[in-house]
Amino acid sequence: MSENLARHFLIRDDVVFLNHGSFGACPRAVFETYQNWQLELERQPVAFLDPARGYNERMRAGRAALARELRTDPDNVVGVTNATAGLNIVARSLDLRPGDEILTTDHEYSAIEKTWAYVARRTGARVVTARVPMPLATEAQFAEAVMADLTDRTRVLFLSHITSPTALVFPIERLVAEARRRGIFSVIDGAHTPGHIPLDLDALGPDFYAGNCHKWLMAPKGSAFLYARPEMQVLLDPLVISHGWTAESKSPGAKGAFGNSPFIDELEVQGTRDPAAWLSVPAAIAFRKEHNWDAVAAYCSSLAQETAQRLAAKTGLPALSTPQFCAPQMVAMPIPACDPLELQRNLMARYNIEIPVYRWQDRTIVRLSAQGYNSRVQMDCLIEALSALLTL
């Protein structure tokens, strides 16, 4: 990377921000596009939000730009506020019965663990949690651990593509294909995936996939997507019934209320909303191309991995996986047992370092994100702070 890109972001100068993975950070130029959309909305809100007066076309343009990045058709993706909302649409739409099993892993995001627990309580289904052996070293090790818990009662396979607590890239391709072969719904949490690793949804072939645009794609907060294979879209019900719904939505070949598919219209047209974050996704994609983001991401990956190795040399604790399965720009770094909230508070109070610290199973973890606005000097600061606070 030829230059540090901090000047292009709105992150405060007095904060060492190493937590891009939680909520992302939006480039200044993209944020200005976002504000311009909001201004246009406020200047003539009736016209802006009327599907017959340009709203349809604006929303479709956002879907088209994102679909090119995701390698799928624009009619297979729809904008939602965040990945959790998209996954809730799927989880609460599937017709699960008592005794059905939802197979997942012990690396999932806590909000979605609660989603499936809620669905299980309502339907009588059961959540089965496969334990992934650590450290993760091979694709076969992962696939075999999950498939060992597949049964004739498994109705849903739910996996993260990039895990939140452990920052691992799960090799999900074989499992998605196996689920399709067995007639099991595959539901993928891709919250950290768009803009982080290449994604080809048509080639991967999940039934449902939700991802955030506000994290590694760097669009404004409130921009995310839900993907559904065409033959699966009819199974989905909106969480909010509004103007986009029609009584014929489940009929073969049905159109939505505004001329798109029911999948698009039911989820896009839900009363008053501010679509500015979604409409700014093309600007985020353009920003990445303008700044040669492949080179930026490669630099950030080396920065993150180098920092993790430096810390491991001090703690003597093993990594959670081989480099092959570590998220490129995000790494979960084991540290000696301590009070995670106390350490997180001290990192912020004494060193102005914003970074998550938490317990996961029997490990204490610091999760580092490296983005184009970060520098090696900031990584030095983190290592020095952790060394002091943990007496390494």
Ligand SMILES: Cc1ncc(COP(=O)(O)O)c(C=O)c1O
Contents of the next structure:
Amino acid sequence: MSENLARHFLIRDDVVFLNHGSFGACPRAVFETYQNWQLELERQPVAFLDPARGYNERMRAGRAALARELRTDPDNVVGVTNATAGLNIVARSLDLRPGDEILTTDHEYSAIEKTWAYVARRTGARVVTARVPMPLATEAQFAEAVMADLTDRTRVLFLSHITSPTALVFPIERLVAEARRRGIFSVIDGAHTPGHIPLDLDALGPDFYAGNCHKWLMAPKGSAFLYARPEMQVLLDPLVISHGWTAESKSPGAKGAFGNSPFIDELEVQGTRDPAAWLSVPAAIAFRKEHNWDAVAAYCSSLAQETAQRLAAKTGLPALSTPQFCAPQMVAMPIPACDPLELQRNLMARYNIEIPVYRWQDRTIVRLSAQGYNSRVQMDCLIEALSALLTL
Ligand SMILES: Cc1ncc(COP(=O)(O)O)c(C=O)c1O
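Same protein, different form: I have the form predicted alone, so give me the form predicted together with the named molecule.
Every chain and every other molecule in the complex is listed next, the one we just looked at coming first.
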């Protein structure tokens, strides 16, 4: 990189921070915007949170900027605190019955697996987990593995777009189309996608899609969205009933309590809330444009993938997929079996390297994230540390 981008971030410079994937990191300039919104809120909370005194317009500006990135209409997107909240809204709204099936894969994020397990327990529905073949090599292989578990009782298809434990980009397009054709709800977990891979939600056409802005888009923590296809919005109920709820919200052509659609007013108004993170999403998008982040991301991707290859050359362990399904800036690198927590602790204690290490199925994995503040020297550090600790 010609410019030292680390200076734009608040990450401590005594830490080799290789875990952008867990909670993201927000550039200094975006963080200042965030704090300015908080200050403005604190100076005159009543005016700031009054829909009739600019609040609606400010929230709408966030939706508009984000919807352009996601390639959909601003009316299809609502701000939520995190992807977990967005997916909970969907999972807990759908009218599932005993015997209904929720089809998913064995690569999902544990909090959302728990969400579906909870919903299944409450409704009598059943979670069916398709095993995705590893290493993943073709789109057809993925689609066929999931479709093999489709039955006439399948009501929901739930897939990650980028998986958490394995850092794979699932080729979900064909399955989303197939779900639509069969009248099955498609619910997509896009926690890692905004700012990481190109998105075109209208072209993809899922029924529901939740994503985080606080990870790869680099907005402040607590900024995420829930997308619902226009026809599906009426099916959703808020997790928290507040001023935005109206008894008529399910009637055709109903208006929301604050002049937006019921979808937006019911999900966005949740009691007293600090909207500063959401309001800073346009600043995060602008920061990325200003700093030509597509080029930065391409560099980070080559850094991540090259580091994974260097480690694989030492361990001799095969990758989890062919390169085409590897998330660009995040790679799950298999390592020889060891105590993952002890290795993670030693990486921090002895080398100041922050990186997740865990067991997944029968593998031990180190998940490397590369973002603009990382350097090749840090990747060398990681390889050196793993070589020493694992005696590679
Ligand atoms: C695939 C996936 N889904 C959901 C989440 C949850 O995101 P959040 O904690 O922001 O709700 C994560 C977090 O890392 C994730 O990796």
